[in-house]
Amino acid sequence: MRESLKDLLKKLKSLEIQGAKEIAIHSLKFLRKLAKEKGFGKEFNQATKKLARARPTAVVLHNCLEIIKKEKKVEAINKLLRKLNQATKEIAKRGSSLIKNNYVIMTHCHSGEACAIIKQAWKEGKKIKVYATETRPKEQGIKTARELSKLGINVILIVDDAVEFFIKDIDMVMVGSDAMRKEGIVNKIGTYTMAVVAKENKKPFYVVGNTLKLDRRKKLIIEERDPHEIYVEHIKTLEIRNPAFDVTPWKYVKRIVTEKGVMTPANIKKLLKSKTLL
């Protein structure tokens, strides 16, 4: 029984699904089943637009629907379903080669490639240490510390306003991307933070991301959560807000792991100006 459009918005929203590149997966293996059923009409265009405003921010999900748009062929969806796989295994690849042998990572909510990177250090047998921050307030870092500890990582846990206590214990800050503009990268909030943290104290800081991160667009939307993800009593003078995400500035970047290559924030910047999305 093919899962309803419904249901999959319900588990993109509530970040049951999660991640710019896992977003764009099930949307696309959802929109597979529907294009192979019904084709690319109506209900198809209808879907894509309730699939693409679910989670505005992140962008790889845009930048696959744009190119399915001008193809209209269910081989196109397999093509990119094919690519983010196969980025994935190249990212870590690349990535793993960053990490030296006793090397200590911090890293920040949960990204896909980017524990992708470390567990490819891992397993070719390097000793590793990871600092991951529990991710307020939907403490996606805690999935990350969890799959990362239960390959035999030596991960420690830590309170997101403690990355400037442990900053001194680490080697380097791994991060994932929901999005690279021409203003930075776009992540979970609190990369900023964490990125003026490492550069303060002369730590580089690295981002994960594949080509279709790349984004384009001229107006960025910063998703703005639930308030009761925060607090759940209701207070009448009481304002909550709760931004999903924030951009670091290019200038805080050493280097950014592509499926193409390790590249300069000079290197994305180029590839932004390019019109070209494969």
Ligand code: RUB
Contents of the next structure:
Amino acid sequence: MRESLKDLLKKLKSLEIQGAKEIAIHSLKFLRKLAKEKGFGKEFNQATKKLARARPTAVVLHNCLEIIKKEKKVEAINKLLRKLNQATKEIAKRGSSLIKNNYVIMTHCHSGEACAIIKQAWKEGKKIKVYATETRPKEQGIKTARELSKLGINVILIVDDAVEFFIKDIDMVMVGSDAMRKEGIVNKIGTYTMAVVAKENKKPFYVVGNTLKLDRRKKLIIEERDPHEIYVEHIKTLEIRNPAFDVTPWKYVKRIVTEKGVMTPANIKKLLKSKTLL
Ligand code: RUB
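Having seen the form predicted alone, the form predicted in complex with ribulose-1,5-diphosphate (RUB):
Let's see the whole complex now, leading with the same chain.
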């Protein structure tokens, strides 16, 4: 039986399904089933709108929907799913070449693509160590720490505020991305701080992202989440803000690992000017 749209939206909004790529993959699989049963009509359009709104900053799904809207074919969805999975494999190989034996890597939140690189380096026999930030308030960094340490990788889980404390111990920062825009890299809140701390300490800051993360939307959309994720007590004069993402300016980024190669910020800015989505 097909999972209901309501259930999928709940999983997306609660972060049971999280990370730009997974958000797109789960949504595409849902839409594929819907299209097979009901075609690309009104119900399909309504579902795409709701899914796109669930996590608006992550641009992969948005880009995929633009392609599907033009092609209106199940094969277009299949092609995108294949493309996303193939991209991760390419990214893992290309990114792993940046990791030397005995490297210490710092990462933030849970990025499937950044984890794929770290796992690949481990698989290639490199001895590595990973600092993973807890990632307040929803603690996706614990997912990263569990996933990598269960493979046997030495992971050190730290609170977000300990980035500066440990930065001297690391060789590189490797984080994922929700969107790559002209303004910079959009990723989990705290990424910008990590980038500044890295720069201050002359540590290279690498970003990972498949090319469906190129964000040519005019408006930068930063999702603001439920304040209750931070604190629940209601006090009249207490305001709680919970932005989920920030934008790291390009000047902090050393290289971006994409499925098409390890790129400079200038390469990405050039790609952003071209219109082709794939
Ligand atoms: C996840 C996050 C990830 C990017 C990239 O935020 O910021 O770094 O989405 O993930 P959230 P991936 O947990 O709020 O979705 O590499 O898996 O596409």
